[in-house]
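A single chain, nothing else alongside it, follows as structure tokens in the form predicted on its own.
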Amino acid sequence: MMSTVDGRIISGNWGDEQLTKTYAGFFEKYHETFESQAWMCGRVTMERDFTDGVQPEPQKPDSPIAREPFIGDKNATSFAIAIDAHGKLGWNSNQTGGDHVVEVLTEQVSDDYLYYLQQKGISYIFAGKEEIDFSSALNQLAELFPIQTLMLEGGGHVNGSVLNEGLIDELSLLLLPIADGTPGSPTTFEVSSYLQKKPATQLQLTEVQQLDEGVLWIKYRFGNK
């Protein structure tokens, strides 16, 4: 993740567009240093940064579709995981940036949307009836795909939900020399009000590096890992 000193993660509030691009370059550079087979984002982040705002075009299937996993590309080795509880994302193809798209859905998603994903060759799994069960999602991703390490990359509410379930092993954070202060702007971890908030998690500092432009790269292990 990448955040300001006050934890804000929405780059649109940071002002200097060129400097923000520089920070984004740092993010991509250090992202590549991790050996992972998949990365995961929430719907809002995916829609804003990876789908080009494409809207889905659901079609009526010939028959009801069972609520069971669908594998769109059995040969894929790298994956972009989209948390899309209500089935709202549209896609141009079944990959983004060369990574095969896997949608994590709830069982309330319509047959029309499932048929749309199948027609696109996009994989999907179900993790919960109405709300995402992240423990179930991660277990299925490990069982159905060649995924051993997954990078969680926002937004704040997805991060907060996974944190709240105690499912994070490590935090890699680019701390930017910016004080944002935008009211209501999401932070690195946001536990939604409808969740039962669990105790705060203690972290263990493992590494700090000072980068250019006053950026700190900080790594932590989670205390329960």
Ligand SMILES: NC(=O)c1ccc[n+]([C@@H]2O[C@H](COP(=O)([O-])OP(=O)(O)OC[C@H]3O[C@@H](n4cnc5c(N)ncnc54)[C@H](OP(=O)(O)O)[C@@H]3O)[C@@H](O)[C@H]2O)c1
Contents of the next structure:
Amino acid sequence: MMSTVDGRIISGNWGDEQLTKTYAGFFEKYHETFESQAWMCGRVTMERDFTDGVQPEPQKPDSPIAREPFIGDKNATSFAIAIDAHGKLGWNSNQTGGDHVVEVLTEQVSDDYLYYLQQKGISYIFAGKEEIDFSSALNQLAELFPIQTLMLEGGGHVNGSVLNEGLIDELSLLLLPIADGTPGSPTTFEVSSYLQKKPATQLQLTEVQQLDEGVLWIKYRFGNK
Ligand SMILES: NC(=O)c1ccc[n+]([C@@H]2O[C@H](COP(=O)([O-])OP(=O)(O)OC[C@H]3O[C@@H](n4cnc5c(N)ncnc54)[C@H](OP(=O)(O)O)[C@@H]3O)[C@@H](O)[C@H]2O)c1
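Follow the form predicted on its own with the form predicted together with the ligand, if you could.
The next block holds the full complex; its first chain is the one shown before.
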């Protein structure tokens, strides 16, 4: 993740477009230094940064569809995981940036949306009836796909949900020299009000590097791991 000194993560509020592009370049560069088979984002981040807001076109299946996992590409080796509790995301194809798309859904999603994903060859799993159970999601991802390490890449609400379930073991943060202050703007970890908030987590600092443009690259291990 990258955030301002006040923890805010929405780059659209940072003014200087050129500098924001430079920061995004750092994000991509340092992302590549981690070895993982998958990356995971929330529905809002996927819509804004990866699908360009493509709308789904649900279609009626001939018969009801069971709530069981669907594998759209058995040969895939790298994965983009989308947290999409209500089945809102549309896709042009079953991959983004070369990574096979896996949707993490809840059981309330309509058969029409499941049929749409099947027609597109997009994999999906179910984790929870109405809210995402991240523990179940991560277990299924490891069992059904060749995924051992997963990089969680925002936004703040998905990060907050996974944090709250105690499932994060490392944080890599680019701390930007910006004081944002935008009211209500998501921070690195946002635990939604419908979740039962657990106590704060203690982190252990493992590495700090000063980069160009006054950016700090900070790594922590989580106290519970
Ligand atoms: N600075 C950075 O490093 C960075 C990195 C990534 C993203 N971003 C930015 O962050 C912004 C989006 O962040 P965000 O916090 O608003 O959204 P988000 O985390 O991308 O997505 C939140 C959505 O995920 C679903 N969700 C999360 N937790 C859930 C749970 N426990 N159960 C069910 N569903 C759950 C909900 O989807 P539904 O609403 O569909 O139910 C929720 O609205 C974007 O502007 C993006 O560009 C910044």
